[in-house]
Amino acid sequence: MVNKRLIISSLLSLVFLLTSFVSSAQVSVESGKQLFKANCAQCHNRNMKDNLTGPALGGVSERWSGREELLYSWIRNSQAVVASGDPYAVDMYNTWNKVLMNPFPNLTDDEIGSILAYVEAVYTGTEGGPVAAGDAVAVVEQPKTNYTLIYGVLALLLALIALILARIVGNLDHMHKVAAGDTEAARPSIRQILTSKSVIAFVIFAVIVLGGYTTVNSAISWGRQQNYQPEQPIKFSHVTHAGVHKIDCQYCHDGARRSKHSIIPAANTCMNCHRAIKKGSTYGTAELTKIFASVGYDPTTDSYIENYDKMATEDIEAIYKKWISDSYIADKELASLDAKGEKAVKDQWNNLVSALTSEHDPKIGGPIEWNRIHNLPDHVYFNHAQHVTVGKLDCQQCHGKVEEMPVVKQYATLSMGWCINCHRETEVKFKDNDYYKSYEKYHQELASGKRDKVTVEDIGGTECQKCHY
């Protein structure tokens, strides 16, 4: 006798497995863009045409044409390819003064393919137009495939096939019973099939598995804020300060080199420059006026206001409305304030009040309440000085190209896996670094040629207690 329940359960299990575990890995220019930023942008110019720490990547697929498998091996571990004696790899290694390329052993074929697709798209200008040397990388957008819809349709088709097969099994079972002499045996209906114990048991099992999968995924992503980009009370342009004027990150965030926190600069730091520069080039004078009002500086008289913290709001309003109106007249080349100009002054003043006051402190003046972007869990220890002063890392490695961000956002996931991968791949800068003098064994191995590098993992950078205490 045909075991109907066993066959139906097997078919439904097959449907579940096919719909739940179909791989979503695809070669995509959009995912290649994100992978390039995370893994390659520190050494390779993002216009793909100019050299940086590493060679320009434009045309890399053509240069390795016919040897794609070796190219993938090079990306995962360039030194292994050089050691194999491949002429092109050896020549590349020597051309770049034997500078080691970071290995990326964890990248899959699809991920490498996505990076190469993004490189060629930017290099050839097939997305967003050609990219000139020195320009920002064109935003490469790929039409997004609606995988949810595809998998939903696939699941319905497989469920329909399973239902048809279940009906066939029921008919075969009915024919078997009739052949055995059971002339009163009835054919099973669709309702009987769907309400059978085996189907109900499988549905419960599927709900538990899918629920567990969703719960684990949600727990893993809990608190992750990648690409978080809040509006700030003052429109501060990193493009202008760090990009155009090349102000070093540590001039404002001076805690990064000497303490655990990088610190948000006080308005007094802004005033080091803006006591002389009183007109805003990007967002206009209105945003600078917020800084002046927060510290009690009168830009009209070029002096700090005495007893500013005791002044009435009306008196403060008179000082800064005068400055705003004078600036508005100068900026707009007006002989006098007209009705439109008066409205602009009033709007700018209201915007200033909104930015500098809150429920807890309705008075103008005092620290600016910036919105925090990067925030690690309380059980994670991170020290900026350890990474910046000792490790000599660039700020961009964790925070991305801030000098190209009109509004700063969280660049990296800041997940534990992200940190551990960095520790596994980052080479410790032993040379002329007194902090690492105690590691005599590694110094001897480097000097003898027994070892060509030391990673953060080698000196205990992946031990739990280094970050969790």
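Just so we're clear, the structure is a prediction, and the values are computed from it rather than from any experiment. Rigid core (definition): largest C-alpha set, two forms, superposition within 1.5 Å. Numbering follows the first chain given and starts at 1. What changes on going to the form predicted in complex with ligand HEC:
- Relative to the superposed core, residue 34 shifts its CA atom by 2 Å or more between the two forms.
- Comparing the forms between the two forms, the C-alpha position of residue 281 differs by 2 angstroms or more, with the core used for superposition.
- Annotation: Cα of residue 387 displaced by less than 2 Å between the two forms, core superposition.
The form predicted on its own done, now the form predicted in complex with ligand HEC:
There are no partners or other molecules in what follows, just the one chain.
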């Protein structure tokens, strides 16, 4: 009898375990979009229809249909697939002049599935809506269902079934004993069932599984945030600007000293210098022309274009293609625009368009859409001025050596523990700071030698409401 209960209870646990894991599959067009932007967009056109450094990805699932596994391997390591001698892969690699595609060994199946779903959604114009079944999509977007509710109801249902089964087993047990001549035997009450060892064991087990699952899940998402390093629409390098040319962080991020946000500089700030520096030593016209096209500056005539926001794309294209091709000639890199030169200009223009436009805003011009890296949840209050101006902290204490990062990455975890640890350890710069005048008690204690330092914690830096709205 006891064995039966054990079996039922373990079966239920198994079902429970399985459902928790099924719910963790996360393939979505939205996350595919972020992943594509961060990893693929610098080489694959965002419209999925035109070529860029790499081929247009639209329809790719169909081209690899029946060989999905190989497609996933290709994305993780294209060279391995070429090396395996697969004719399609070898042929494509040769057609693309043996340009290497980056390997992405860390992308999970779900992440690749999301990217492919996004590719097809843009290609078929169904992005935003659900992807229709039957479309050539390797993995279809999951409809936005309230899984918490479904699993809650399911869990309740299972608990009910478990109770009923336990009751039946109890009754059978009772009948068995009566049949055996034990007239004293009592039927187990609901209460007895609920407090029986196997039920309690199951509840504890379920709590542990659920707790473990959420902990692991959030640990993973923390891990993803730290070191987050998306590609940006313009190859802006902090090494060049803050490192080599020693431009002060606050020249560009002038919000840090006076407001909550540090603020990413507008393209006009870039123009302070790049009106004069029109061609870079690394990328030539390729990257800086993006700044000009975003603000409507014509580098050929050194003037801002009138009514730029109303201008047709073809006219904009003519202006910047002229600038790009003229610079090539001036460079004598390509004495005349032969077929190869023409392709280079076209590639640069396509690259520019893909960096400055999105499916939602196909217009060139307007603010550059930098990919945001640091992002605290909405319920947390963080203020730069408080830390930079009042606390007199260096940017690097929280952001690492940004001046050595060609592409910025998130240096700290931005977890609650990170904030609080620093508040516990950091001494407030109490002397010569008017901001702290009101803390008379601490000033007296410092003067009398009763205390040797005041930490951020001492002035209330670990109180919940200081950081939470």
